[in-house]
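Here we start with a single chain on its own, the form predicted on its own, put down as structure tokens.
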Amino acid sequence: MAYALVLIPVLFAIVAAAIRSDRVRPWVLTAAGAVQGLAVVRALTMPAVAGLEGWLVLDGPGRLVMGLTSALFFACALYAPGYLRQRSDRPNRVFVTCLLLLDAMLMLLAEAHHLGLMWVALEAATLSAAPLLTFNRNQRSLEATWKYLLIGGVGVALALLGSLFLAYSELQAELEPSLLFGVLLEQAPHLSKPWLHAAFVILFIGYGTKMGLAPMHTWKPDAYGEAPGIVGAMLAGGVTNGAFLAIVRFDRICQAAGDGKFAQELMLVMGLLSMGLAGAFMARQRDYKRMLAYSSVEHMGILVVGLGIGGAGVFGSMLHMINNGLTKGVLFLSAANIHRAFGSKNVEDVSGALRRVPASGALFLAGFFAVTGSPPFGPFLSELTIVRAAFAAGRYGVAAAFLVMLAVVFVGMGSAVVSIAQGSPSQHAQSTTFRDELGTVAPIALCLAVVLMLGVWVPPPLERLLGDVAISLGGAR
């Protein structure tokens, strides 16, 4: 099974590689998603999914991120055939089979229990998402690739350094050396704190690059604002969650060295950054999608100041990668097709989508408020957790500071969303061809029905998960 989960995705992507018409190549993506789906959730029930003499174990946090990522893919999947069939002026051989490599090195992301495979992992991911950025063909998009790839491949050699460093605390400390995680965190008690904690920080800059934690974020507005929905839900909700996943992992090795204080504190001053620098820069965002990926750091932040919290912050935190990942897809594609219905992304362009596309509009509002931790939607929990759990940590500053950076988010991520969704479509937005269908709005939907579901009631066998990865990590159900 640990194979099968790799290859499902690969194979999937030889057929459609294949395959010459572009008519038909987009529902390769379907039935990818489908299958996948089927083999993730049999995974899911298994207790033990292992391979590679330990180089390929399923875990907990493992499982949250698999899980998320073959449901976000399984809703993109459902939407691509309306979309590609919308954009039928572009070629999309590249786009479905680089989009089914990049699902696979996320599923190999999150099985990967060996520092040097994890890292090839999401370095083949940034490689697979770098030619979907291109899918149009214009200056913009390529600056926007070109940045993705040198700002990633910064933050890329800073992580092989830090994995260089965490194997010399081994030598340091006379440990058989090794980069199987299960083995370091054995040896963590015995690795040489120095190195450890210079391991951790060049670790945490270079995978919080892959994030897009401030001030490594630069990437990301261009990447976002210039890929279509689809891309960018799998870059906001599965890229991302993959690099904090690496991040997960290496703070669990520090807590096993007695040294997790050290990295809580540096994990929550880099998520206020985060979250503080979001809110200064959407207040003045008038291009909604790049509004998006302000909306991306300001939640990569609120991830890792759960994790620096501890305690119960860390299963708010978990909670939360799942809901800010499920809301981004539907953000992302019901941007993508009011996008489509007006022709413009400028929100100076952009009035009346509840009237021009009643739909997408209504699903893009309903996903303002589930981002921006609005009640009843899972969010408002997951956010509401972490706030608990920094009072009952007794950190009054931290709880304040991320109140007051969700308020200044809510009002400036509000005043574009609002101008978008009221008012009258213009002339030229009333002449374009998109109009709203069941293939391009039901997967939004389905994402939004998760995430209020996840808002008022979490299912058990879930909620025992998150509780015993938080355990695991050093936290509290």
Second form
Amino acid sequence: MAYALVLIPVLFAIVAAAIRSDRVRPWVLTAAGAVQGLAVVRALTMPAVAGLEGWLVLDGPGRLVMGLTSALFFACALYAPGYLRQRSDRPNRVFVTCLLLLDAMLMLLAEAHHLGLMWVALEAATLSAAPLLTFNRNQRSLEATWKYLLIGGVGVALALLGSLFLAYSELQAELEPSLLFGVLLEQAPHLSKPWLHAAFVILFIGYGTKMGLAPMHTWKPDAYGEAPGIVGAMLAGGVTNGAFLAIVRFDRICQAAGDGKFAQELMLVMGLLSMGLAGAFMARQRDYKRMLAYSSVEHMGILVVGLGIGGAGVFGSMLHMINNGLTKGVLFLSAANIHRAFGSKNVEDVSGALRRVPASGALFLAGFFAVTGSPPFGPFLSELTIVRAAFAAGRYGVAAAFLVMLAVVFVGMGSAVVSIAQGSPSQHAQSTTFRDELGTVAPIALCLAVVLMLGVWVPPPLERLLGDVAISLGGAR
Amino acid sequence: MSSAVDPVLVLVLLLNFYVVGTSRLHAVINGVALQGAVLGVLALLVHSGSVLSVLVALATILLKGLLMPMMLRRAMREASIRREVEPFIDYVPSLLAVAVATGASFAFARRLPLAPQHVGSLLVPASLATVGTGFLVLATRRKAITQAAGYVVLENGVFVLGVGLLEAMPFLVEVGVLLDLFVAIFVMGIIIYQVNREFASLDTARLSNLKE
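Cool, the form predicted on its own is there; where's the form predicted together with the partner chain?
All chains and molecules follow, beginning with the one already shown.
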């Protein structure tokens, strides 16, 4: 099973590369999304999934990331044929193939239980995303890809350096060197402390770059702004969470070594910094896709703040990862529809989306309310859990800063979103013939429905899994 | 571990200064190539000629010493540029910055206890200083080729530490070669996508449409 999860998208990628017709090829994505979805559901119901002598183990946090990634990929895969039909002026062979490879690497990242293998998956995911960013083949997308690769490359190199540091902390303590997470966890209390501290900082910066935490987030607005909506959704809801999963694992090693406090303080500082910077940049952002990128920076901050607070904050953080991932799907895909309908992603050029494309406009608006933590959507529940955990832990300063930044983001993002949605359609609305269709609306509505459900009712199996993960990470239900 | 290791690491550190201090792209590429080849020698010295270290040494010299510089030179010809212009931080301040980074690396490395087989060696500070230098070049130079060369220096820094762990963690060091894929793609990007034609020059400061 562990192999099948990675091989399924790889096989579909080969099929996609072999198909000649640009019209037929997008349906390979849909088929892959469906088959992978079934396989993941099967894997999640199995008590244990492992392979490669312990190199592949699907543990609790991995299950969460894998379930989320495959759900998001399924939505994107349903959306893709309708979208790519709109973009029939562009060949899509490379696009479809690389999207499937990216998905395969995210599956591998979720179940890799070996430091080196996880690093390979991250690097491969970074590289396979690069051609997706150049889909539009213009100067701006080329510029975005260059920055993405350069900054991402530094992040990946630092991740390797940090892995070497972690390995050295075993060597210096004269332990049997091993890069398996299971062994690292067992040996954690004996690891050399100075090396472990240095390793955590470097790994946090390296994987944090891929997550898009401030101040290493500078690739994000460019990449998300220029990439097609599907790619934005997969990056913001998939790759970033894969990198977060890695940080979760290092945090766990630090805790097992009795150094949890050190890691938590670092995460609190970086998380709050990300939220603050994102809020500041969002307020004056005139490009709504770039605005979504800053929203992603903000929510990555929220994830690490939750982890840094500990206690029920860990539970909140894990739940928020799922909520944010799916909400990003809603926002990026509906923003792509609005972009297609108006032919511009500048806030000034776009108004009256609710009239021009009623369904996409309404979904975008609902996505905005969800992502800013308004009830009754899922992110409200998870952000509330994190704030309550901060109060319970006596971190009043953190809780206050957290709430202020949420408010700043709400105001900053709100003014832009309202002016996009409301009013009469601007002149740009006549420049295209794009209309809402079932294929480009239903997948978004599906994501939103799940986000809404998670705000009112968390299914018991998911709640149990979240609770187990939180406890294994030193948190509480 | 041979006693020649430290002199070789000093050479790696000196090459950092050479790469940072020059504006001629030819010199930058030569410096990077020499540094890569020296790392191959380093692998041999640290592990005194075990089979694995010979293989890694050969691969390193071939890849970092010959292949990558060749690709970079080709990209340079295609783009027909010779010099770096107006870096964001000028050459003399850059040299000072590298000196400070090297000093800081030594100070920091003193706080990290070494495994018995590495006690007294410069592996850790040399690694950190080279990573810092690579980062400096990458962040402060304008030309795409110089940035790619800076990335190679950064990679070399990671590799220095990797050499120390070659016997204990062969897997990590071997997969570390995959980092070179980034460089290959940078260079391919320059050549195939003609970053120069699209942007009228290889000056990445012109890649500023996407500024805040």
